[in-house]
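Next up: just one chain, as structure tokens, the form predicted on its own.
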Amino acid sequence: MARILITSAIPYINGIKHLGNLVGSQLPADLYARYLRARSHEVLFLCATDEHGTPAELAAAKAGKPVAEYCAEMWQVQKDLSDGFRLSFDHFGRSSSAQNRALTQHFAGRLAEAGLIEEVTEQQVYSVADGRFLPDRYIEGTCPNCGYERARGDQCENCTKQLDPVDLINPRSAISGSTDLEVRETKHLYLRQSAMKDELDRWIDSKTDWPVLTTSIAKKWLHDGDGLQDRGITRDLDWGVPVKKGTEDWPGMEGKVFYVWFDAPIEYIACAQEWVDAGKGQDWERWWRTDKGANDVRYVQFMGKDNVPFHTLSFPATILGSGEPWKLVDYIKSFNYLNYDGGQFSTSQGRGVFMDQALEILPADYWRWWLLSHAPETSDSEFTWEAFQQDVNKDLADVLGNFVSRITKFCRSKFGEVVPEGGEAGTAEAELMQALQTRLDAYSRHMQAIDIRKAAAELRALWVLGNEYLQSAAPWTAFKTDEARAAAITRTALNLIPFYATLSAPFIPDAAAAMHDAMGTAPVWPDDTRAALTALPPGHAFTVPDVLFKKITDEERADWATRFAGRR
């Protein structure tokens, strides 16, 4: 049994996330966590809300609420939605926690002692209209690299290029929209990432199994242009972790807070402390400190490609620079973007489906299956209502749902609601078991390797094998002349239901639970298909489940396409 630590990129507190955000980190992380638990591994799956910085302040101001109150309310909203999508976090924390505040200040002190933080007097944008310095994210303008008109002062979310506010074309305040901006002098702390370039380079080179997307982004930031740059880690904000060296004040830094991208990744560690303090677990250090037992932990992170630079460079620089025995990530699964029907998701334009809206119109399993089976692993993916309707109706309703319905209803009509006795397995059953074993082995390999689309394809192929067997063996025909043969076919097919339920649970947990409930079974991973397909003895009682998946009608599809098209 292995120990695996899993974190998904922590979402910003400002508002409800769209389906692209979901499939870019949290959902695939949940898939992997569920699979590993099903294989009896010890898993700690952590996530949290990212509550500091510009997005929180701006969103709270827009809502007319104190920022702490706003964050508390939105944490609950995001927690409820994660529960709705059946995200199986062991703990869903908050970056504003006391644990994260103390740990962030601790890391800052260690980095200062190591000579990796320097005070820099710099020119920073000041908004005359707002009467304040503007942190990078408070400034918007046109990206000089790609021309995107809503680039932020720290990074363009369109091309992912790291920016300084002074790089922006036609900059404006994100608070007031004012262009009355001046450049004034202020003092901030910088993490000397450049001093760790060689060490980071060697560390990344050692990760030979990382996805190409992850490694290519990290290497680009390390080597393109002037290479890895030192990074400001403080901001002139009221809301955030106060700047301290451990527990000591930091002269000259009064009234400043740590930059959100300095404290946010540290929340991964603090979240484990929160998990213990909430009474959910014990000994968080055995997951995070190599001197306390974390040497045998495999740490896997999930994130969208825009988060890769901070997780491959800035956060590792913090960990390595501290000189303390903290656990470094072993594998980073990064994702491209999910686009929406020919364009991008847009909160401001109401374009695309957001997590709350998705759950209002269909259960979580529908979304989980489609999003994971179309995960943007090697390139951007695109959500269209036509593809969604087609795949849900074909995969979930026609293949899996239809199989479960047909065999349970047939058995009830001919043998009652018990597994029938009589007959022996023959050549058809032997061939089925062999084909299932081949597919099961491939499914397990892909899940272990976190090749999500390939795993989904193998799972669907497993469902198809059951349908093909049932159609070919035709127990309804055999029953007319050979009731014992019909019983053997029916018994084999009924055993496929808990088999499918266990394998499908990481993708569609609610439907899997319904299948197990109907069959009166508990999840047991089927290493051997022959044993799995003979597990239910004759006389074992079951019930015919409700329809697992209803089909999406053309009228529903057309209505949803119009409803979520956004404002043109």
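Could you present the same protein in the form predicted in complex with the RNA, rather than the form predicted on its own shown above?
For this one, just the chain is written down, with no partner chains and no other molecules.
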């Protein structure tokens, strides 16, 4: 039995996430956590909301609410949606927690003592009307390169040229439109990542089993141009972790906060404290401090590819730089993007399906199955309604759901709602068990390796074996001449239901629970298929469950395709 710490990239507080976000971190992390728990490993699975930063302040202002109140409400919304998708976090925390504030300040203090913090005075654009400094992308103006009038201060969306805000012609605030901008001097803290470049490089080099996507992004940042750059870790904002050196004030940094990307990953640690403080567990250091029991912990992170630099470089720099024995990540599973019907999901244009809408139209299992079995592991993947309807109907309704339906109903009509007695297993059953064992081993291998699409394919193949067995054993034919034989076949097939329920639970937890419920069974991982397929004793009562998966009709599909095409 191993101990595994799992974190999913923490979703930004600002708004409801779409299915692309979901499949890029939280959903696969949940799959892995559920699988490992089912295999009796000790798992701590953490996630939280990422609450600081300019977008949160602006979203709150737009909603006409204090930012703390806005974040509290949005946290609840995201929490409810997580529950709706059956994401089995041990704790869903908040980066704005007191625990994270203290820990973030602690890390900054340690880094300063280690000489890894540099104070830099720089020039930034200040908007008098907005009363705030503007990040580059919140300054708009005419592109000096192509004349596009709505170019952003960081890059022109029209000609893709990278810009500096001072290059813009007629610059204005993207927030208020005000042109009353001035350049002001401000002081910020920089994390001297460059000083740790070689150490990080060696560490990344040692991770030969990581996905190419993960290491290639890290390598690029380490070696591009002048190598790893120092990173500003403070901002002139109100909403965030106040800059402190441990518990001490930081002279000259009054009124400033840490940059979200500094405090967000630290929340992974703080979240474990929140978990304890919420009374859900004890001894968080056992998971995070290698000097206090975390030495045998395997730490796995899940994230979309856009998050990779922060998890491979910035956060490890923070941890290593502290000089304290914090647990470093052991494996990073990163994902490409899920596209929507020939384009990208777009939050601003309301294009695609968002988590709340998804649950309004279909149960979580439908989404979980389709998204996970099409997880963008090797390249971007694509959601289309046609594929979604076809795959879900075929895999869930026809192959799995109908299997449960046909055998329970057959048994009810011939033997009643009890596991029938009589007959014994023969060669057909031996062959079935052999085939199941082979596939089960492959399934376990893929789940262990977090090869999600392959695991899904293997699981589906396990379901198919049940249909193949029924078809060739044909208990409806045997029943006419040899009732005992029909009973043995039926008994074996009924045993497949709890077997499938247990194996499928990481993908489709609700349907799995319904299957166990109907069969009056509890999940026990089938190490040995022979034992698993004879677990139900003759005379054991069951009920015929409701249809597990209703099919998606052509009308529904057409309706949804128009409804989610854009302009939410």
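These figures come from a predicted structure and were not determined experimentally. Residue numbers count along the first chain shown, from 1.
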Hinge check, options 185, 206, 169, 283, rigid parts compared between these two forms; hit at 185
Calculate, from C-alpha superpositions, the turn of the smaller rigid part against the larger part between these two forms, rounded to whole degrees.
33
